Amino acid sequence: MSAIAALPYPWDLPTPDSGNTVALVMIDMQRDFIEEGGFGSMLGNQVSRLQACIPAAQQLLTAFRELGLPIIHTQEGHQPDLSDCPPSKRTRGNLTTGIGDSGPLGRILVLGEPGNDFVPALEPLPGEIILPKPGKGAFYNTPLQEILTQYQATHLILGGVTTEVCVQTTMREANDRGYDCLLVEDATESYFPEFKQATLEMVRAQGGIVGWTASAQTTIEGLKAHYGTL
């Protein structure tokens, strides 16, 4: 194990010869949440707030691709018949149209619809894992645990939206499963800045009780130093 020296705490990464690795989990960077006309804007949110994290997310993706490290893109959505969407989820939010109904970007949060696709700047490349998920957390009713085991991933770097909902839920699920987690501060966003700030403080409280946080630049510099020059 070797610590990322640029971080203000000892976040140890597995050495390249250990057989273990670090994976990037990019959470739900979908049109439905980030673009006008999607689920987020129909809830009355200012979606431009989420767009602010796209450049840092791009930087992370580029670094992981050049280093040959595994990348997993999660995608919240449901089957067309909504058989995997509990009624309690459909009734949430101040919507006249809800999950499964038609909106400007197609049926809301339904797999295969235009709004459920990734924003163009963050489209997955061939060979990268696309992980549909029906819930907030990426481990619920998905093969994420099996995928990470196959990669021998012991450490996760997370970005995506929204910070306090799907990102935090996934990070807490990962922490319970024994993964060391780092949330990249400028590669995640919320419709509510105070919720993002509170989440960052919660996950790193009490000596990193859920995980750590760092900027994209610090994270990438640490990866470069650990795994080699990009």
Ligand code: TIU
Contents of the next structure:
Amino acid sequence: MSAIAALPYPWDLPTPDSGNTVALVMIDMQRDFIEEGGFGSMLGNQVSRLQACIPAAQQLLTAFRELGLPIIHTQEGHQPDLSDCPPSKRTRGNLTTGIGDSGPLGRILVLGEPGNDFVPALEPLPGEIILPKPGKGAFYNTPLQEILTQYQATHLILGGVTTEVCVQTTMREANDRGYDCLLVEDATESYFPEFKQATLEMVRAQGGIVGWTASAQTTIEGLKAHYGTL
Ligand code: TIU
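Could I have the structure of this protein in the form predicted together with the named molecule, to go alongside the form predicted on its own above?
Following is the full complex, with the preceding chain placed first.
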């Protein structure tokens, strides 16, 4: 039976004595995407709708912390000299204030700027991995593969923003690298509700062509049952 009981398919989490584990990959829960004045709002999006996924993301973080399982927080951003930002990314979009320009939250999508930090409710704790990434996918130009190998992670649980951009890109990349992936439905959000819905449906279509989806509650119940704290 699946370790996450409500899933209609097997999603067998590694047993603790196997040496393998499941990691939480929380994608880009940054002010730049979720608060006014950052990259997301400069692109013309209604950023407040992303706040809906914060409570479930918090619940996931709490559960992983309680269970002592690895947590990785990704952070989309560029070096201050923008040497890692391709011109195609700088010039595309509805931007009046673009990547590297100064906005109300500091320089847009630049590492170390106030807007590039995590939203206060989802700040990483000491010991958790913070993974800056220049692209949409979390494997591109980052040590994510090596980090997951060190943890002996075989399974990934994903949340974060935005569902069809950075979350889906990362999930597809992870799937190709052999990770068993689960996207947590209420711990992810998009500026476009129809894109979120389509993403959830397309990842689990065809018998889980990219992975599976479940609610935070189902996921956490499954994790706690599996790792023996229920
Ligand atoms: N624009 C948009 O939907 N997303 C991004 O630019 N980055 C992430 O998804 N993190």
